[in-house]
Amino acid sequence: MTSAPDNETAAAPAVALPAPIARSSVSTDVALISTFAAFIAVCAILPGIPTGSGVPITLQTFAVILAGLVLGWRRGGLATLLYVVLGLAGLPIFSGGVGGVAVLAGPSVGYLLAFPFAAALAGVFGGLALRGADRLMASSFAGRFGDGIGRAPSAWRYPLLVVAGLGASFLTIHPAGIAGLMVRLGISLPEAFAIDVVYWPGDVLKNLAAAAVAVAIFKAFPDMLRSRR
């Protein structure tokens, strides 16, 4: 008898490939959200610099923007929202070691309520910045060194993340803060704006620091860059 045709082997069912491993999970999301909410709380209760308006200069903005840049818009926004909710529930984690809904009657209410939106917007802008950094680095090195796709675009990431953080801060925190000052202090828009300007130099420095820390985190933990969302 002749042997079976060789094409019987080809007809055998293909071996199923294992499903790709998910780079993120619910437990990971919960851990990161909780960790950054706690980090924001720590930055908030550290002694701040008093100002005449009753709204001290603290590290809250640094932590809020960092959460958005590192975690992405969804997880960064949720981490900051968790911080705000826990503080309003009574935990003494707001600036000055206070908590509870009574803070909503204070002049800092606009800044506080804008934090989740600032983190989410920083996450959106941060994602655009990171993708733009990849494209800029690829085009920059492609002509000079050949294929530049695989090179780490750290040089482009930092300035673009700084712009992302500043954009998120000045589009959310400062307008809301000015509105809160006007409502709670009963002052005019120019007066509230003059008070808010006091925070601008510190805000710029905090965004510079947040971008630097974000770049360092992405360099040390590349999975954080791939899984931000």
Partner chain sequence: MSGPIRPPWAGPLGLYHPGTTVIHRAPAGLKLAVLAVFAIAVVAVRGPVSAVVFLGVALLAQLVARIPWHRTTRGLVPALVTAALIGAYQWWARGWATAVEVAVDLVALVLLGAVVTATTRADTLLDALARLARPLRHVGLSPETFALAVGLFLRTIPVLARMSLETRDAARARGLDRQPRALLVPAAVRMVGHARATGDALAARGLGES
Contents of the next structure:
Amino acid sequence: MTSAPDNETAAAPAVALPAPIARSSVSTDVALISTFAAFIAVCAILPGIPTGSGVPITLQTFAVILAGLVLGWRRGGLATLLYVVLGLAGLPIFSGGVGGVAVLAGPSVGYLLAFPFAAALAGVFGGLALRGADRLMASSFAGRFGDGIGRAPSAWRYPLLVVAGLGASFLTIHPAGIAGLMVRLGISLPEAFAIDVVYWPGDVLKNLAAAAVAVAIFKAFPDMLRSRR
Amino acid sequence: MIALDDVLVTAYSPDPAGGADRVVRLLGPVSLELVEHRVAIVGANGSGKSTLARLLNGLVLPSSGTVRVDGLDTARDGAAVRRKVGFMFTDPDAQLVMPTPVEDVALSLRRLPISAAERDTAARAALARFGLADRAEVPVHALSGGQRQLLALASVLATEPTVLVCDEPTTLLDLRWRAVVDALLADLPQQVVVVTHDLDAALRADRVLVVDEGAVVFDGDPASAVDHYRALMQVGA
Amino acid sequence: MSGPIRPPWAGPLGLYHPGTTVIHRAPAGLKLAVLAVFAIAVVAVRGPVSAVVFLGVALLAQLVARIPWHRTTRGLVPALVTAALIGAYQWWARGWATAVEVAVDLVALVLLGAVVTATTRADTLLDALARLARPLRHVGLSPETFALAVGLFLRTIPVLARMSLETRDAARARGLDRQPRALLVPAAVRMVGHARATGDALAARGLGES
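Having looked at the form predicted on its own, could you now put up the form predicted together with the partner chain?
Full assembly next; the chain just shown is listed first.
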């Protein structure tokens, strides 16, 4: 009944192989979006370090930036949007285990509403970083072939992704967070800035971690690079 | 009937030197027809047996050649093929997508043209069939591993597919649950294609395929197939 | 979103407090609209007197809805701490009038928000959102996909929690539990693997395809 020919090895034969055909990715996209939204929730619920302004330091921004870097602007933004919408709908998934529209009235409103934009922007910058890393690697190979061999293919990815994540969070989360503090606490720009600065060291560390984890994910699932748009 | 005609499956593999991705062969070329009531697929990890199973309902599409189920092409009529061919995974945690059992089964039933109330009734009936009636509202994460696998089976069978493909359905289960799931699978009226590491289960099939390094290296009666597989694994060891 | 009452919404994961008061029975959309108007009024109307009036309105809503205090305090404690700190700071920087206005406005807004949350079931709110999102089906986001994503989200939280514990145990077994890298990287890689397996399962069940 069968006529499977004897292929001795799985090594690529001399003839060109037909290109793989991918099935529709819609269901995988839904799964990735929901899973990253749940990951942001888990990172937010984990006990954070309380601060005087009522906006605790949590792993939340790590998860938000990671969603953008790994999934790209569209899916990363949607994952973060799903998280924010479900929290506002009343699930206690915001930092400190709170939820509901009351959070919009609190001092952290700016940070929260900036998250989807931060993830989307991290996705855009992340895409530029990954393409840039490929180009830099290709040129370093062309330039000094001998030195380049020992270099891991993803050597450029890490620093560029760190820059992408930092850029995204400092262009969205911090300005919006400062604006939220000013409106909700009735304070001036310098005063709100002084509160926001407290989060900077943690934010840098979280972006370093997010880029490292993103590099590891791309290493484990190379096709995530292909589907990341 | 499931028919594979000159099927070749390839995948992109990153070039370790950092160049463009290469295309590598995962499975095939393979041609076969599956008509038997119970078919088992055995093979080492990474041999391509899961790829073979995933071809049968269009989860993996052939790079060349065709896979047809009752004449439907998995590449062109994917949705129709998946209505005919149910698929059960090793890990029920990946398969169960809703917070409670009744919601999960009801989700499977969404493709049927029935009302929400009828869906709920049908879902509860499907759960009762697998002894999960009193678990309908319990959060899925509070079920035991065996109960979760039963629930996965209930969800897949709720839509009454004509073929059931199982990818190592008992690998994560203890002996008792393994016996429960095996007995349930044995009693199904559907055609069942099961990928397994359990050679006892393979011996109960009507036909066994041995997959190795992306090719079907033996195809025939269970006793000879299992002997062939044992010999193959000893040579590799 | 149809089907049975979803225990996780109303149970330990939800902040809903069951009841039959006027506020409970009011449509979710109306409550959100009132809250939005209230928030604008609180920001627009200045002065300590109006702030106290706003707080009175929020307290009245809490009484009418018959919500026990312990239900709202969980969300309120951080706001009270913040209000106390910012009140003290504003007193020092700008005087008592600003201090009262800022601190009391904050508590009033958070309290009324908590009342809306406690009197509105999350699935009712999400139903309203799904209706609002209906026009989005033209860009590929159907209400069914939204419902699927929500269910998957709820289902995934306990899975991720268990996964992170297992990863921590694995790191501990190798004596690596003090290295964040040995915790974060495997947990995240497993999470993505899980999401992809879930995507396969969704596809196999014919979900998420039009």
